[in-house]
Structures are given as structure tokens and as C-alpha cells.
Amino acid sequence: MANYNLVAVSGSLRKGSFDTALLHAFAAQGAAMPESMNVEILDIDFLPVYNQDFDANYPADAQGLKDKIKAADAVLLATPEYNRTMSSAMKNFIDWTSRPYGTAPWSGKIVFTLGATGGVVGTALAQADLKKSLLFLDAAVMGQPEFYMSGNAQKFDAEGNLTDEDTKKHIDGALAAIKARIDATR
């Protein structure tokens, strides 16, 4: 049996977030998997704003996000949609995990994006905007399926998990067409 290994990263720092708990969703549907998929949620809190004196002494912290995103089979970036275009938080990862410049874990990286929205659009625009710079940087983002969660407030229970079987029906969708992915470049 083949083991699958994702990592994932919010674009949202907000406590409560819907973009995290959208992967956190996306993790225990890959454990339940036949073929195990594991998705690792990555932490970016931690980071500053990216500034380019960083390069000569880059940190730590910054190159094990790079690290993970080197060893996994697959990325899962979800992103909420702020003012039409990805969060600054989402784009700051982007920067620092392609910094310094010819060092980035992202040539050739399967790439899947999501997000999560209380609005009708459902991240649609933010989700352009990233794929654009992943497409830049010569990852493997999947065009399809496309997953764009709208109503968010009523899908979801208190604790934040997952209660809308619809929505867990197209993270199966999903993470099948990422296995396939996976699968074809083994």
C-alpha cells in the first residue's frame, strides 16, 4: 500500500479560521483513506514580514518550512480572499519559501489550492492570484478540481469541524485527484 505525504499551510492566521479548519478537514478524510494520505498542517505564525537581508543569513524556521515542502509529495495552500487577491500572510509564505533566489522547493511541486469564504465568490480571485505566482515559480498546480467553499458559518459546528457531507464529498473528490496526480509522477 503507498503512503501519501502532504503538508499543508493557511493563509489565515485568525483563531477560528475556515481555511484551517477546511485542512484540518482535508487531514482526516486522507487518514481515512484506503491508501493513507497524510496531511501535515504547517504552521507560517512565526514568520516576519519577508525582507530580502534575510537571504544572507536565512532562518532556520524558513528553510524547514522549505524542507517539508521539498519531502512532500503534495501541497494544499488554502487561502482566504482579502480585498480580491490572497492574504498578506499567504504571500508572505510564498516569498519566503522562494527566497533566496534559485533555492525554492517548488519547481515541479504538485500544488493544490482551496479556500474557504463566507461570501458567494469563494476565493475564486485569491485563488487566481496564487496559482499565478505558484505557476511563476514552475510548480505543478492542478487546475482541476477547483474547490471554492462558500456559506462557511453553516458548515461547520462549534468546534470547527466539518459537519456538510457535500462539502466532505468534494474533499474525497479531491484528494483522489491528488493521489492521481501523485500516482502519475511515481
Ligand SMILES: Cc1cc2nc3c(=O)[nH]c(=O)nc-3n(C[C@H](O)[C@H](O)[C@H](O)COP(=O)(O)O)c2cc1C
The other form holds:
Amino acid sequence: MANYNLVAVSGSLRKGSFDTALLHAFAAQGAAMPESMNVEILDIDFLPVYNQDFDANYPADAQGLKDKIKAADAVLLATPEYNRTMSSAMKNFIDWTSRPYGTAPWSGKIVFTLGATGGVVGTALAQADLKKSLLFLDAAVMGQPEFYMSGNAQKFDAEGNLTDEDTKKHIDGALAAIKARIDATR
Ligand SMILES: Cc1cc2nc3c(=O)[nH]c(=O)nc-3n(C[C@H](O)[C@H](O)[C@H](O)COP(=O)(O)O)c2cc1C
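We have the form predicted on its own; now please give the form predicted together with the named molecule.
Below: every chain and molecule of the assembly, starting with the one above.
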């Protein structure tokens, strides 16, 4: 049994997503840590576009996502940058899990954001918007270390495995920081 249980969500639904691939790298490196950090990647493909009518009969599978977040020691959110903000899939996930009003699992939750892009700004603007929404929901958003990945295509092999050594080191550093943040709450 892992000592640290994390859940992770990718804001990209496409099969070859670099953001999802990054989360798989976090999961692999977390499992290899001496303290065993388990990273469960949650599926959000099934969520329709949110509207407030769903609140009256909130679906069980969306509730399942909220329950997983509530039970987790920390949450990893990987967002692509779409038109200088987070992807619509990530925003939709945030909106779904924020409702019905008063039932959001985010207050006090440790959240680490990251993102991967082929562009040069490394999802900085997307993550800034994501952090803004999370702060509004009272999450314990980690300000450091920051995790911006550019030049996606050069950092993974054809099967989507992370090959870039600097990024692997950065992931280890991020996992250690998340672990320290969790330890401080225990
Ligand atoms: C609709 C759309 C808008 C995009 N806008 C940006 C952008 O604002 N900044 C950026 O760096 N890349 C942008 N990109 C490129 C994405 O960063 C790139 O496709 C990335 O690989 C998407 O993440 P994924 O691999 O996890 O799907 C955009 C891509 C799409 C499809």
C-alpha cells in the first residue's frame, strides 16, 4: 500500500496527448520512490459540457470524481494551453467538481499544476488561469516548483515514453516537494 495517494487529471482528451504522457511519467517515477507515491490518473472523457441543470440530479460518475479528489493526499492537474488559457476539458472538469454549490472537494486540497506544449511559453498562461480558479475554490495550490514544458515532441519517444533526462529530474523534484507538502499536513 502506497504511503502517498495522488490523483491526476489531464486536460487533454486526445490519444497522443503529451500532458497525459507527462502524468504517466509522474506515476512511474512516483511508484519508484522509496516512499511509494501512487498516482491514479482519472478519466474525465465521460463528462458532458457542464450546465447547472445537472445539479438537481448530479450524476454518480461525476460524484465519483469528487470522491476521489476528496480522498486523495494531493491532486496533479496537467493542462494544455489552448488559445492562451486552460483547455475546455480542464475548465469543464473544474466546473463539474465545483458543484452543486457547497459540495466541492477542493477546499484545502494540495494541488500541483503542470502542462506541456510545443510552444515557447510552456503553458504558463494556461496554468495561471487554472490556479486562479483553484484559488477561488480554496485549494492549497502549490506555487513552487513551477512545471512548464516546451518542445514536447523532442522529449518523448514514439510510444509516448518520456526520454528527456532534465524533465525526469524535474518530476522527481516536484514529487519530493509534493511529498513534503503532504508531510506538513500530517
Ligand atoms: C485549439 C488549440 C489551441 C492552442 N493554443 C495554444 C496556445 O495558446 N499556446 C501554446 O503554447 N500552444 C497552443 N496549442 C498547441 C498545444 O500546446 C499542443 O497541441 C499540445 O501538444 C496540446 O497538448 P496535448 O499534447 O496534451 O494534447 C494549441 C492547440 C490547439 C489544438
